[in-house]
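What follows is one chain in structure tokens, specifically the form predicted alone.
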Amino acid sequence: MDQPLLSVRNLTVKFGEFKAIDGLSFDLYPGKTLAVVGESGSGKSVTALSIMRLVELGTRAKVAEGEVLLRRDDGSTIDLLKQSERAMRSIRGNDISMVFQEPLTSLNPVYTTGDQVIETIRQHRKTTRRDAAKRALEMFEKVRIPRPDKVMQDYPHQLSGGMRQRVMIAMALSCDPRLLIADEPTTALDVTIQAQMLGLMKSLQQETGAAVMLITHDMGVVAEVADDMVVMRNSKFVESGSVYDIFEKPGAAYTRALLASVPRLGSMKGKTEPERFDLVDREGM
């Protein structure tokens, strides 16, 4: 089997005395999609921000323990937690990129979408503005944005949520990262646009060969696009494995509760009102 592209070992993150992540470990392999799942507040987004070394910026957060090992092209590994901020600025975008949950708050409102992607490319590649603009247009076309030359002149508020998310994906993939972290990328989108976005990410992954770490609470999304999954609850690791194995035979009571909470078509047939959902005994988790 291939060596992991990313190995997280005993990651512990604290906000003051509160442990937002408590001893988390997992591996992500090249070309695979790993879903990190759990309810709100379980520590999924903090995990992603810790890998990117963004959780410490402007907060009281501190990575108290652990390793985040990234395998380089030459086969060597580096611990992201030991890199300087200058080194991380080079790694972000080049090796690891992130698509955030809400693109409207991630994009700068006073610059056009094209200018923002061009700036990202020029930050990481020694290139002229003209060549960067050509690359940006190419990426807008790759993420299936209609009339990409016009959209490059638009400001974020002029675009729909789905279009803004496509811009974020174009920006994240513009420098060919080996790992894409997507934090709830379909949460604010309607169902049909969600399906389009998931299909887009899957096809782009096949084209580029990038590994994807998908942060989500939606088990339907996990079943659609992920190869492997890690289940988290209350900042802690619950279980991990292939999506097929966990969906077929979940080992933890909490995972079974997550799967049982997914609405199923036809489940209300013959009933006049929803049935009460029995919460799993907390001690049994």
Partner chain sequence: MLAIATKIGESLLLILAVLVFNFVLVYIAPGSVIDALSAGSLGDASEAQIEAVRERLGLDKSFFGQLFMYLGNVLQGDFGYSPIGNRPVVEMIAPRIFPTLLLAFSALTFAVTIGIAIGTAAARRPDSFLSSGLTVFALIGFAMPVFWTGILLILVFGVWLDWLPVAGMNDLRMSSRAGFFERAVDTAEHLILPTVSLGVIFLATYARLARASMMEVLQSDYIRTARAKGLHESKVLFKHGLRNGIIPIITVLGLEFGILLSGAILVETVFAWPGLGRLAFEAVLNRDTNVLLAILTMVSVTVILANLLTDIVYRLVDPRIRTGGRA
The other form holds:
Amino acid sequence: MDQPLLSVRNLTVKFGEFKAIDGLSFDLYPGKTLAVVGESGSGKSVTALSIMRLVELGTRAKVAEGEVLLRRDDGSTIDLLKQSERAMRSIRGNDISMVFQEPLTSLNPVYTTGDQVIETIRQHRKTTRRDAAKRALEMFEKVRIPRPDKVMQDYPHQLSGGMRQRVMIAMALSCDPRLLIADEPTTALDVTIQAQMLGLMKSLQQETGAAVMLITHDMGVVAEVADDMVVMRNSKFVESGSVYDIFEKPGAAYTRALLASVPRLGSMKGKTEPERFDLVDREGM
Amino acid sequence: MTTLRDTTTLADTRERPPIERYQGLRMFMANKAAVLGAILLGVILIISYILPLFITTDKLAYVASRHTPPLTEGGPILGTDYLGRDVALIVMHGGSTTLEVAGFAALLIIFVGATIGAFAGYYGGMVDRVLMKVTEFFQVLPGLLFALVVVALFGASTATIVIAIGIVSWPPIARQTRSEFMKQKGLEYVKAAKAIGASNARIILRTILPNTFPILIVQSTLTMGAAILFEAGLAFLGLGDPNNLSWGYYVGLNRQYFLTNWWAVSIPGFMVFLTVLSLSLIGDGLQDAINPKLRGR
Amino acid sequence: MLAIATKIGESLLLILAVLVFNFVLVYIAPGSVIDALSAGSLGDASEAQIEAVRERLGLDKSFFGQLFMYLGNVLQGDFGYSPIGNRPVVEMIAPRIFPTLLLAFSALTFAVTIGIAIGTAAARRPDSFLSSGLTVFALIGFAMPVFWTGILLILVFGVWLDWLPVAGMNDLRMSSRAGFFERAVDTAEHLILPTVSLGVIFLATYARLARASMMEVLQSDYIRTARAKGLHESKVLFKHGLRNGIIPIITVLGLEFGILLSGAILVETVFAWPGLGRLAFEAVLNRDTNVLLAILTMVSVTVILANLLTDIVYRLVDPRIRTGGRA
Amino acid sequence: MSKYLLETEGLTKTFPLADGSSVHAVENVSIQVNHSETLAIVGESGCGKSTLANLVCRLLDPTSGRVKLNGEDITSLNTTAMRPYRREMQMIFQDPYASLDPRRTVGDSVSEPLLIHGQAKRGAELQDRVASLFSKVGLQEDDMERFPHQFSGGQRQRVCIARALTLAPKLVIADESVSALDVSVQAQVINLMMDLQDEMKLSYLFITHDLAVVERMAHRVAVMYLGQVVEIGPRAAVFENPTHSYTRKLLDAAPIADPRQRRERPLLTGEIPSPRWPKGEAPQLVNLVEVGDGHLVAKE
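Same protein, different condition: the form predicted alone was shown, now please give the form predicted in complex with its partner chain.
And the full complex, kicking off with our chain again.
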């Protein structure tokens, strides 16, 4: 197997005395999709922000210990937690980029979508505004936005939720990142739009070879797109492994309980009456 | 019932916080600035209302030579003014005038503002549009100038001053009450009350109003402060009762001598400042204490 | 564009409403203009003379007759005659407008720029001393009576330290042949203390408002996006943060313009600044109702225009309003 | 007793907009809910499912059409006349935090319906009734004195369920009531709702976008699209034999929590159409035809 693209080792993040992440470790391989799964308060979103080193900005959080190793193109690795802010800025949006849950609030309401994508490109590539605009248009076409030239002139509030998320993805992929972190990218979307988005992300991943770290609470989405998964609960690592293995035979009691409470579409075939969830007693875990 | 519990309470039996009582008061007490404000206001009220009961000397009497500075041996503690009157005595008596005018004005402002705001916010539509246009009109009137005109036209009685302050100061309260009512009206707990079968009156009075009280109470302390400043400004310009020397009026009287007699202008002004500050501190403390979401953090 | 046209129409209606309201005030006031006149220049005029004045002023007409006459006059720029100044009111007011606007805008600029700067700095570090100090500073700023601040500033900077001029708009000893530049510098020096005493209340308010607004903005998702793009923190703050953060401040700016001009009356009185406020003070002393009413009209119109202006600026800054439909 | 507990006939709600266009949120909807049955209404945002819930609960007045409870027309009753019917019909909302009065203890909120309907007086008896409701939904008795913000989301939703059940209603309208909950809590709340259904012979009008949840707990399903019901029938029939193209699209789109059932996603771009119509235009009414036992589908 390849060397991992990203290795998180014993990551611990504190908000004051409270540990938002407590000794988390996992590996993410190039071209693969890793799902980080957990319920609210499990620390999955903090993990993403910690890798980007965005967690300490404007909050009381502090990365207390651990390593986040990123493998560079030349094979060397760097610890993101030890990089200067300046070095991190050249990595964010360039080597690692992010897509968030709420596409409306994640785009700045006072600038056009085009401007926001062009800004990203010009931040990391030395190009003229014109070339950046050309590249942005290409990206808009790549994420299959109809009439991309027009949408570039639109403000975020003029677009539908699905279009906004396409703009976010175009922006995130505009500098050919090797890792895309997607934090609940489809949670705010309707189910048919979610399906489009999952299909799009999958095909773009095949096209660009980027690794994807997918943060979600939705087991359906995990089962659909992820290769590997990490389960978190109450800031702590629970288990990790291939999606097939964990869904087939969850190792940890918590994972078993969690999967038992997930309704699986199609599981009621042949039954006429409703059926309760077969819940596992989680007391004392 | 036991069977129900087995399947349903597993994840939810996490530790609950202790039941809270008097937590609002405790939050307020923990806010040092707010407690300071309350103490300050208490002292000012004692000086303005209790002390004058014991000191019966004529406040307008000549007590020492004109412009005697404070802490001069043989002179009154805070010195004398341009007529040789005791500054401390006059300032002590000035408080009640200021506080009464401001208090009545604040009541008027809160009443008018809250009523108009509540109607506009709850009923919405045409009612809202008309009431908001009226509010906008009163909001563009430059307050102090308008009060000057009213007092100049109708005479400088306490009533005209109170009404003049009231007319121009209610719009912000109306706006705030309205937006609060609109916000609450859309929340699901109000819908839930409707679904239970609660009447409109019950929803307005028992459901929404208690939830707007905190904001109204905080606003009252701030409005009271603003009304004191307003009264002081009017009185400073000479529109006040010459027989009841309010703090602002007294600053106005002493203004032309301020180069030689800085204390007679600064001390009453300082009292205005302290009173408004104490009210603002209290309002700020209440704002935190009364917000249930901030409790128990 | 249609929205702006509507706004302009609404503003005109508001101005009309203010005029009608002014007229009604005078109409229902006891004593009316005649008393003021009798107390003033007419002295012991005979019945016949008073009757003549009544007729000249149109006071013998019906309510609506008088109202339309008043509106007609105002629209022609005729605010009546000042018996005390012995001149048409317009002539007394005209030279006073510029100084008041100069003071108001200077105080506003002072308050807004410094307020936003302090508020933004405090918003970036909510736990810092600056941020908690800002609350106290804002409360203190709000609590200071403007006239008192003015007098204290005069005592400290004008008298004891003797750094700055304390009265008027220009030095009286300045030669009438002084150049424009020399005059401007002199005026600027005279402007400092009035600006500070008027601006400080608003400085406190805007700093607090800016902090609240920027704290919200800085926690928003698009700021996180901007950081995740790798933008420099200054670009995040100024390009992405401030543009959104000032939107609530703009709204308040228009609404508080009336309070600003009210404060200007007190400041002008303290600093002998030759503006509308000082004129209003003199008019109050002399019970010169015509002048007071004209000033009230002028200032109300200014506030309405200021509101119109902020509304247009608001539209320019926030595309959600401009392009219709708030999402 | 009428055959149906709840029945709507041609229920329609149109919201006119300032520019002359209008949102046809609910268009000619006729549904029936039987006794002790869960009817799930599914659809995507803008399909009108929440508006339908509000219409049934009489929180909104319909533009046209009728709502019948136990065969009685309640469409045009005012607040007072409506009150006795409210005992039969209660609602649970999506956001369990916003649906509780933040300034009242949850015990107060739960006892309010009894007071409004004059079924109890303040005192020990009321306390006991509320306490037994609390234990019924899996809360502790001393929870009554707490405020909403002191509970977790799942606990708050239990409080809301307790409040809805105080008057022993026959019909509970649940508007996305489990959507905001974590999945393990969601499963528990659904189990609780199903237990209560058996115990109290409740019917649910269950509004949701989550097909997997519907498959688990509904007896019958109605699919809404652009304000209209396009397919309705027994759960098994609709899920195993989806006939309307929109129902099929929904079922295809829903992710399945089982990696062995992965499907290829075609690269589509499409939008959810808006129920807003320009002035003078209106949606075309669908025509439901029976394709199986109680399974009706709009003709395409």
